[in-house]
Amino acid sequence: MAAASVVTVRGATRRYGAIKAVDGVDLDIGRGELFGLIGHNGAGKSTLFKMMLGLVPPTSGEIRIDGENVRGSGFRAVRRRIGYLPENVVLYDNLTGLETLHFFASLKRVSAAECRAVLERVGLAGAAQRRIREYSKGMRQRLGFAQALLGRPQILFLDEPTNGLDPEAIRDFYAILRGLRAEGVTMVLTSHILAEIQERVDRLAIMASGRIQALGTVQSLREGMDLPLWFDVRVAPEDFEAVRAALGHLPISAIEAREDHVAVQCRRESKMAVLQALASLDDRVLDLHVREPSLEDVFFGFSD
């Protein structure tokens, strides 16, 4: 269990007729944590999001945010400390960016004076007076993020938040999240772009068929799956056989010569032995790179 849990989910289930969209989920998310939720389409991520926001009631089980049951009267006050970016942002085309934020500020009972600063934070200050119909998809997404930031929320739920953003905007988005995390803001996000989040989230959960199949840091999930490692060893072509000979006594899964390097696959427990064997080749090893299993490898291992 995460320390100082802000989100607590116990046995949460959501049925739609005979279908269990969410099936007995238990989850704890700590204060100031950047938590990822990943899974195939239909895995139950968005339904669980809506349940944690109090938008969809659980059929059974309990969900508490900051200690308050999402079905209780006290959750109304907690909601004012929550920001939410839905997967599909719907905005009014005839309003300007600034007018849009003023509209959301009035709904949230937040001072309109915040709006320009929030637009500046997401990189839209120069487009504040432009109509939404002139905004690109990425600009609309950033404006959606801006409305989620209104009121300085202490908890953020971000559903596919980088949808439509270019690489620079994605970098800026995660820079904002790092700043928020430093301020103690708790963030839960979903993403289909696994390479984008694998080095950025503190922990994550993999969902499939409405259930959490795996939970932990990316590294702990890698180790739990016991997926093989790859070594890319750059050597001169005349030294390929020397690499084979140095590794010949070890339990290597695969060894392949590829142009100017040798690719070696082994189990995790053989990692240090392989490194020691390669070190014995001294300056014949021109470069070395160890490739850990990617989050995508882990994801497919748990969700298939």
Contents of the next structure:
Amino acid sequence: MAAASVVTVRGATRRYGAIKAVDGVDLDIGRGELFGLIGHNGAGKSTLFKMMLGLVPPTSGEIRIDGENVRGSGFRAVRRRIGYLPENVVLYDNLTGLETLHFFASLKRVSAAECRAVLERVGLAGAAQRRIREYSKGMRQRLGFAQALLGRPQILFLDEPTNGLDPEAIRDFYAILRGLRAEGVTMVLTSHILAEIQERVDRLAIMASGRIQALGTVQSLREGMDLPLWFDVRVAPEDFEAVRAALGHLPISAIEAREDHVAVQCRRESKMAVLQALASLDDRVLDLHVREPSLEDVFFGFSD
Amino acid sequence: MEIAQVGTIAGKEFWDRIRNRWVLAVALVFTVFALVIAYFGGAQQGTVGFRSIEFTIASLVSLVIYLIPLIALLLGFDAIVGERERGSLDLLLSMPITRFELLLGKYLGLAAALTFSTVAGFGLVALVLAPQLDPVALFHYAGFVLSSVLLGLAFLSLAVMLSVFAADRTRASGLAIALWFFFVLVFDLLLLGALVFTGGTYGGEIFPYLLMLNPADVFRILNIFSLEDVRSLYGLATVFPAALANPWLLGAVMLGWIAGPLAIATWRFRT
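For comparison with the form predicted on its own, produce the structure of the form predicted in complex with the partner chain.
Starting with the chain above, the whole complex follows.
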């Protein structure tokens, strides 16, 4: 992991007076990885984000990107390869979308020609000449994303990138991220919409009280938590008792009769045994649905 | 330091002020006020029309000493705190630009806008008055315009400094007004009060040096001492040490007032 790691965080701590906003965080993010950072407001993820970009100096610890200390003078060259979308950024109202990109492109030494291509990519080509004052919230967010894409960055930091986007725009946004991942771009993003991030990131970290409480793939987090599964077994009402009988010898944590099905809760290790027991009921089982614990369950399990 | 990055920031600030017609509006204010003063400044004495460049400059100095600090403070007070409040400061600082380059670019862009307005506004007046001016008068007037630019740049530097220190825009605007009040209205009264209180026995010799602590006073001395008639009119020649009346020295003090606050702002902005 360490050899391929793009972002290396070692013991990063940031104090504000007596409060530790970020408390001894260790993290490695690999090249080409799509990494999610989740946590409640005040969990410390925005501060950690700013520390990773060298905007907030750590009280102690060290952060490196591409081997370069983010607080060192050598980091300037790395900045050219970084794209950043801050949370709730307000861009300059009096400029047009294209002028805004020209301004940032000039700071990043990117050709003006690339600005149009980037606007095209985020679906704002038609609004290029309109002033940002006339943009909707979603359009502003897309322009912020366009700005982050200038200069073909190899590392993207996206703080709440889908804020204010409608479902269709969110889909388009993740389609762009998939394209970038195929190009080998490393991406770190935060989101409050857990269901959204759950399906899309390679790995994620759950932050609470300034610490990383859990780190891994969605699957490994679920397994690590050993949260119970639910089986929704659809059977005719007269077969409800048969289901109960078939599962009687197994360590079931709950079994409830619902309107048109029986809901069965069990630990992960009993999953196959339950399935086999249900199979013995043959065609009396009309349908079967397995509910895995959602990331919300994992999230709230850790954050409490 | 990368000059191109400073230029990008400065260029944006300057063109923003051109586009929103700030430069035009301020230039017009200067032109109109200067023309009115040149032609009607002597109305109290019963004459209307242009009299002499010296009296025109003396009247303009009284106006500019209020107006330019106010304009400069309003121009610069949100330079940094405005970006911070909007959330765009983090974005700017994530770019390949240092904090010093950003600060310097902001200052230079705003300074260019202010200088352009001042020179254009008063320059237009010079064109109108040109037929009635001899080269010496023109030289004095040019000195007045140059010192006005320096006055503006000094207060702009103070404004950018407080925009680094202030926690939010509201406080920054309050501080800007307070600074204006202090330097333009309160400072001289305090000195005068101190002088009266001590009976003039104690602070008499250091009094002229204390005036150097206020860029507005430096501006006043710069202009009044270059004019023979006015100097005798005010009876200043007797109380003021000749060494301090050297325009080069006063110019250097003004440059100090430009560099000093910017240096403090840079120091504070680094952390």
